[in-house]
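As structure tokens, one chain now follows by itself in the form predicted alone.
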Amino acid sequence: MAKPARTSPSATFSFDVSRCLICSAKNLNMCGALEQDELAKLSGLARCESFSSGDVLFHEGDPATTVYNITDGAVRLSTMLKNGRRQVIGFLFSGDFIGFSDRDAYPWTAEAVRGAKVCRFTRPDLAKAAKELPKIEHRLLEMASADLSAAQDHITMLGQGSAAEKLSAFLLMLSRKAADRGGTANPVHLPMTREDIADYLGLAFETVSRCFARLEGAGLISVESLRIIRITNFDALAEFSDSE
């Protein structure tokens, strides 16, 4: 698979606190536990930036030197293994935080998925924010900590016993995810394609549209578009998952 050029954002903004005050997303990331006067000292660190669908955040390998705040949308994570396949490592949403870490180059590589905005800091400004903020460090340390369980959960979900059982785990992730976020958890909403599933479940892409095609016959869920999955018996989805 050949390596996507890295994309300048399509629209950068000057930062300003007014704009932290009606971001959807402000109570699901870092900025959810400071103080007005506090929000705009962090503001002065940060550039508002777009991305449009594909656009390339940073490749794998490069230089760990800004962390971003997503806002609105969804990014891809991904690496390439040794065989050239790709193996997509999450999928992050808004209020999640990409490249908060001690590592001095990227582990992986980060593109938007349908569209994404985000608030970039550079490593340094941060650093300094959180010694300053100690609210910042708390929350970083709380973000860093559902990373992990993230993926622990990818790990779990790869080692389900079918291709079904891991389609299932993953649907019902992201409706809880949704949920966590005070969105809607049903139905649940895709914006990565089929090709990006397959690649973060380690299946082909034909299975995974015989997964999608065998659980709306079982009657567990409604394919209602390649973008839009209802759940129509939750409890019967779960068993099923763990049945298999």
Contents of the next structure:
2 protein chains.
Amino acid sequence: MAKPARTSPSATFSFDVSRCLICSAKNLNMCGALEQDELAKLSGLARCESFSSGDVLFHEGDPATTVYNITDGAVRLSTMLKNGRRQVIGFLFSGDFIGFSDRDAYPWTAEAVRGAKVCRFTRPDLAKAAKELPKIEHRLLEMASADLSAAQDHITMLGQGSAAEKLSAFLLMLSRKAADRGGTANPVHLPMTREDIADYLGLAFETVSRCFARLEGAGLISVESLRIIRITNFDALAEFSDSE
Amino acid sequence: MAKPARTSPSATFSFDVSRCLICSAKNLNMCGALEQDELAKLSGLARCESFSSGDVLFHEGDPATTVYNITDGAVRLSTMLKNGRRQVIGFLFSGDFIGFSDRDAYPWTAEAVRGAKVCRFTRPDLAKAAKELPKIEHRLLEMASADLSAAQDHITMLGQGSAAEKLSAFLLMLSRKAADRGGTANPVHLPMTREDIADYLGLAFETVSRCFARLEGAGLISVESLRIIRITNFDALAEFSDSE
DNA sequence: CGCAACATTGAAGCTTCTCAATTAAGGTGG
DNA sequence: CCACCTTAATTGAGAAGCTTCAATGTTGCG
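If the structure you just shared is the form predicted alone, then what does the corresponding form predicted together with the DNA look like?
Okay, now the whole complex, with that chain kicking things off.
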């Protein structure tokens, strides 16, 4: 119990929540969506923490001892490849959950994008809470399921279409995610850099920049500032992105 | 209980296995990896079925009533996009599990690649079995976790490197998966067409063809027949694929 | 044996990447 | 508060790689 749980099948709980998955699910804020009494129990276990731009929550390969729930800001998950290139696996926002796969080490690096606040739980604490509150494990499973859907959407975004189509799909996704967590859907806020977007979409950052210009020229978006994009023609943008 | 379970939180089980995820996990064959007594209970629920090349197990959007475990052959998961292009999400092999996300409809189409045998369960049957056998839900969660890892590997494969690097990574993945399920790692068997591979890697099928030729010319592989590729220099191929 | 689907190969064109220079934004210290 | 410096973003030109279109070759099945 004191020792970090291993992946052996002799775990004491039928479902060890500490083995939860990376979660970027919408509307599943552990600190927000649970009932009052559940929230009370959880908040006793959580420790809040702030990160500023570029700060590392954990590195790829670090022992996966902690589970994070983002309460403000954005976090970038990425892996570095031997050839020096970087693949951004996802962007997580307020309400999203960062856990880990069934491995003992984090499979990617998590860094704050322009500042982030999180509340963190230790694996044993969360496992104990889940034992008392079955709803938690249920929610974690829902999140895992949502993550898988998100990953498959990402695959489709990467595999299909031109650079501009990928970027369109990306903007629409950010817009939808912002709306899902109660924010505003239309002027899309981009906390990440062009290079972050490029590494997410498998493009060069110059290409991302050029595509913003082209989409603006086509009257689909308006680049109001570096980090604020207004979608001026939602339907046309969706039609253009054309994926799914 | 007779009605198909919905995604409401008022489910009768703390964890409804019928809401399991698409599973391409290795070494987690439900019909093979469980204990004898568990296997006995499960086999009573399973109904075996054979599909021949190109047969559709289910279509994208069909109600997700059935869960499949592949016992022989290979299955291709894919989605069609509005622009007519196709994204192959994954290839599943003997021992792999095809379920569904927490949606009521399958999010992709599953088709047999050159023949496949499966054993199928209904969602209610599987939920009932899981109630009696907690190990099953545990295994399903492991599979979901493995699926997420696989999806993230796919993302990296799609986002990074040249066409030849992607193809190298793909060959190494097939080799590893074959070894994982007890097969032979080196002459890699490709049940799928060049076009299937292309749609998996986000390339044109002509590019796949050309890359096979180039990898062969570079002495990394030997194309022994259309569907049998011998890796002649494992280390060099791994070094070249360079991902992760 | 012959047809149909699959695969290879070639050439042209286009998108994206790379390299490079310039401009804009953000943060720090005077 | 402004000047400066650093980082981020834009834009241009050339090169590389991939895709498309087209023709040919191969495999496998009825």
